[in-house]
Structures are given as C-alpha cells and as structure tokens.
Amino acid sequence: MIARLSPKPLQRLYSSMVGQKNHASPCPLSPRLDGKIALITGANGGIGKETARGLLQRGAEVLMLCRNIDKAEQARRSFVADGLDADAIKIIECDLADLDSVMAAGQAAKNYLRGRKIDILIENAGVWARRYGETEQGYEISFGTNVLGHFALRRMLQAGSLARHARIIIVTGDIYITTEACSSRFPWRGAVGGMRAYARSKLGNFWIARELQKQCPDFNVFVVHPGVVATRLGGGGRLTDWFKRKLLISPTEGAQTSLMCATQCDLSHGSYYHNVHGECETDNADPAMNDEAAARLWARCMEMTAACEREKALRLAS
C-alpha cells in the first residue's frame, strides 16, 4: 500500500519521528548481489558506512567514495575483522565539496573499474554545516556538496561505467518539507541557517533525482528518506546526545532503506521509499513536485558542471 504523505511540515516531521523505532522494518539478506558492483558516496561512517556493510554482506563489490580516508581505512578494517571479503572492497578518495576532487574520483573509479560497470550507485554523502562555508568553487557548502558533488560524480559515470539499468539511490531527509528553494547561493548564519541550507539541499536532492528519472528512463531511480538517525551530523553536546539516543534510530537502523531499494524487486522506480510509510505519494502541493523548479537546478548543475570540466580541460592543455 502506498503512504499518502501531508505536505504541513509540523505533521510531516512528527509522522517522521514518532514510531520510527517501531516501524522501521529491516531489509532481506536476500536476494544475494554476488557479482554486482555497488559505489556508495560516505561510507566511512554513519548510515553510509552501514549500508556499505550490508551490500558487502550480499556479497556485492562495493567502491568506497570518502573524503576522510583514514576513517574509510578503519571501516574497511572493521569489514574485515568481521570476516566480509577484503578483495570486494575499494577505497577511493573523494571531497564532494571540490568538483576537482570528484573528478579525480570519478576518473579512478572508471581506472579500477576497466570496462566493468557498477550496478548500484548510492548518493549517501551529506553535510550539515554549523557555520556558513563555501566550497572549493565557491557554492554554499551543503548545496555544493549534498547535491552538486553527487550531480558531478554520476555525470562521470554516466559516461560508461553505470549499467543501463542500474539502481540509483538518492538520499534525501523528510526535513525538506520545511524549504521551497534550493540554490547554489544561500548566505546564512547561526544553527537555524545551517538547519536550512540542509534542508534546502535535501529539497534539492529531491529534485535531482525526480528529473534524473525523467532524463534517463532506463535508470531505476529511488529517493530514499533513511530516518532521522543518531549520527554525528550537525553535531551536537551532551543534550542533543541524550536526545538522540532516546528519540533517534541507529544508523544500522537507517541503512535498512537504502539496502530495500538497492536490492529489492518489484519496487517502484522513480518513487519515495520512507524508513517509516515505505513507498509514498506525495501531494501536489508538497514542494519536492514543484517539477519547474527541479528542472532548472537540473541545468544549473549542468552549467555548474561543464564549467568545471572546461576548466579543468584549459588547465590541462596550458
């Protein structure tokens, strides 16, 4: 049965949170991904790290995109210890907040790969900021991250390493309800900007994702909404710990979403699966359908993009 979600952000974030212990199911070991090449951004901790060890738990090849390399080394020594397969496992570098950076990534990815093509592509990364930044090309931080940073690395591997029907899963958060605008431009400031510069990013995720379905049909796109997670993302004191161990699910826990649509048939493509409604419809007035606005980030981020590439290309030719 699909969930009819409200598009009133109080009654969506409180459906969001209250039972989320309770309803969350967890994913099927089966069916198995022997054979199959999974690239998850973020899985060196958090829900990222978690999904990366149930793909490898599957038995599936699973590309490491991290910014933070030593903890992606200390993720993939926990893999190990806990007897998932070493050789399966590929840690590349990669700060999604520099488009040279994701370039480079996006480049050893197809190196490693040689001619071989992923089958699941998993757009987990995501920054929350506690104070305003901008990254290396100058776009607010959690929009330049969250939402241009994966738009650039999938633009790469669109180019001959995903499979023609490969399952792509965008994380987004339900706390995009809360914002109507996603821009590569938002100065803001204090814990209530840095709450809506991610709020704004998720909306934009939302966004990307339903046009990227429209653009490549073939594609098995699904925008996933893991849950509201104790993880250290937007950091937090001993209150906001507290808070979290007692109201939030484990980031085990959010992983589960992710790994249904990474591995489950007969889903939906092109749909919103919720830890907690499962696959959801949302109302015309929610501001994830707003498809006007999705359709031009979708060419502003292939504008940001080319610029980059043509850059990069000019750098290379001097």
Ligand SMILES: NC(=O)c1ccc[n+]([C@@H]2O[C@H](COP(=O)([O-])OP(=O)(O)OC[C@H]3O[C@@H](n4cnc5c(N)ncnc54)[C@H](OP(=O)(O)O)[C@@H]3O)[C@@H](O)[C@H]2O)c1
Given for the second form:
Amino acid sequence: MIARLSPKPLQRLYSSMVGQKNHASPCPLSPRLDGKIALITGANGGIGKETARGLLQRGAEVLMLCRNIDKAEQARRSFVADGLDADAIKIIECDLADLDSVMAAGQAAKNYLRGRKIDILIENAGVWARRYGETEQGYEISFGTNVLGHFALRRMLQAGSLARHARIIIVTGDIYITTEACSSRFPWRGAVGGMRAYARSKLGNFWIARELQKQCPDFNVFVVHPGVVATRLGGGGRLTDWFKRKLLISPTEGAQTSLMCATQCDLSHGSYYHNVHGECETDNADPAMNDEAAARLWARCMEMTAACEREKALRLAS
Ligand SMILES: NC(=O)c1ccc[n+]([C@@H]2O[C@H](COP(=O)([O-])OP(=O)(O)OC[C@H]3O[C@@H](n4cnc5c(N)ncnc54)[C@H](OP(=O)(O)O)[C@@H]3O)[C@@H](O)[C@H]2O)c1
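Show the same protein again, this time as the form predicted together with this ligand rather than the form predicted on its own.
Shown next: the complete complex, the earlier chain at its head.
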C-alpha cells in the first residue's frame, strides 16, 4: 500500500517521529548480493556504516568512500571482527566538500573496478553544520557536500562505471518539507540557519533524485528517509547523545530502508521510501514535486561540476 504524505511540515515531522520505534521492519537477508558491487559514501559511521555492514552480510563487494580514513579502517576492522570478508571491502578517500577530492575518488574507484560495474550506489554521506562554512570551491557547506559532491561523484561514475539498471539510493530526510528552496549560495547564521541549510540540501537531494530518474529511466532510483536516528548528525555531547539514544532509533534500524531499496524486488523506482510509512506518495503542494526547480538545480549542478572539470583539465595541461 502506498502512503499519502501530508504537505504540512508539523504533521509530517510528527508522523516521522511518533511510532518510529514500533515501526522497525528489518530488511530481509534475502535476496543475497553475491557477485554484486556496491559503492556507499559516508560508510565509516552512523547509518552508512550499518548500511555497509548489511551489504557485506548479504555477500556484496563494498567500496566505502569516506573522508576520515582512520574511522573507515576502524569500521573495516569491526566488520572483519564480525566475520565479514575483508577482501570484499575497499576503502577510498573522498571528501565530498572538495570537488577535486571527489574526482580523484571517482578515478580511484574506476581504476579499482577495471571495467566492472557498480550495481548499487548509495549516496548516504551528509553534514548538518553547526557553523557557517563553505566547500573548497566556495559553496555553502551543506549544499556543497550533500548535493553537489554526490552529483559530481555520480557524474564521474556514470561514464562507464554504473551498471545499466543500477539501483541508486539517494538519502534525503523528511525535514526537507520545512523549506522550498535549495541553492549553492545561502549565507546563514546560528543554529536555526544551520538547520535550514541542511533542510534545503535534503530538498536538493530529493529534486536531483527525481530529475535523475527522469533523465536516466534505465536506472532504479530510490529516495530514502532513513528515520530520525541516533547518530552524530548535527553534533552531540554527552547529554544530547543520551537523549538521542533514548528517543530515536539506532543506526542499525536507520540502515534498513536503504538496505530494502538496495536489495528488495518489486519496488517502484523513482519513489520515496520512508522508514515509518514505506513507499510514499506526495501531494502536488509538496516542495519535492516542484519539477521546474528540480530541473534548474540539475542544470546548475551540471554547470558547477563542468566548471571544475574544465579547471582540472587546464591545470593538468599547464
Ligand atoms: N540521523 C538522522 O536522524 C537522519 C535523518 C534523516 C536523514 N539522515 C541522512 O542520513 C545520512 C547519514 O547520516 P547519519 O545520520 O548517519 O550522520 P553521521 O553519523 O553524522 O554520518 C555522516 C557521514 O557522512 C560523512 N560525511 C560528512 N561530511 C562529509 C564529507 N565532506 N565528505 C565525505 N563524507 C562526509 C561522515 O564522515 P566523517 O566521519 O568524515 O565526518 C559520516 O560518515 C545523511 O545523508 C543524513 O542527512 C539522517
């Protein structure tokens, strides 16, 4: 059954929180993923680490694209200690807030794959900044990391490294409902500004996912809300972490919706999957349904990544 989501922010956020602990539906361990290749960003902690663990448990070979390599090595050690196959894990450094690093990571993935194709791409990494910041190329940090970094990575992989019918899982967050815009420049201050910038980037994730499915109908694109999860997102502290653990779901529970979309048959590609509501339909008044804004954002991301690629080519030529 397809759930119909309210376009009203308070109703939406309330329905995301209430009952999510009782809605935990673990992703089945079958079908297996033996012989499949998955690439996931932000796999060194939080939801991404548990998603990577789930992929490995099902037999996939997993490329973990991570900014903090020490944390990625720790994650690898914990997987191996749990009996998972060390040879199935490849760690590649990737700072999504720097398009040069993204391009180097895309190239490293291609070199590693040697013509083999990625079956499952999970765009999971995300930042909710507490202070205003910009990426290496000068874009607002939430936008630059969550939207543009993933856009540039996917663009590189699309040139010969993604399987024709690859599943592409783009992790958004229901908080996107609190905003109507997403752009590369958004000067903000204070805690509320940081939340708004994050929400805008999550709307951007949703728009890009819908536009990707439109432009590349052979792909199986899924937009995922993982739940409200006790992770490091947005920062923490002893008391905050304690409240998060008490009130929110665990990272393992938060990984289940991405794992469902990565593995299960009979899903509707192009759809929004929510940890509480399952497959969802959104109202026309929902900001995610603004196709014109989505197309504009897509075009802008293309310009920004192409500019960076041109600069890199010039640097190499000189
Ligand atoms: N937690 C929630 O309640 C919730 C709700 C809705 C949606 N989500 C989404 O779920 C996804 C995972 O978040 P989480 O809750 O697991 O948060 P988390 O524990 O903070 O993990 C975020 C991951 O993203 C990585 N990351 C951040 N900035 C990066 C960069 N510049 N380059 C590469 N990797 C970077 C982090 O790596 P480092 O170790 O290097 O920082 C980490 O692996 C995000 O897209 C988030 O928006 C979360």
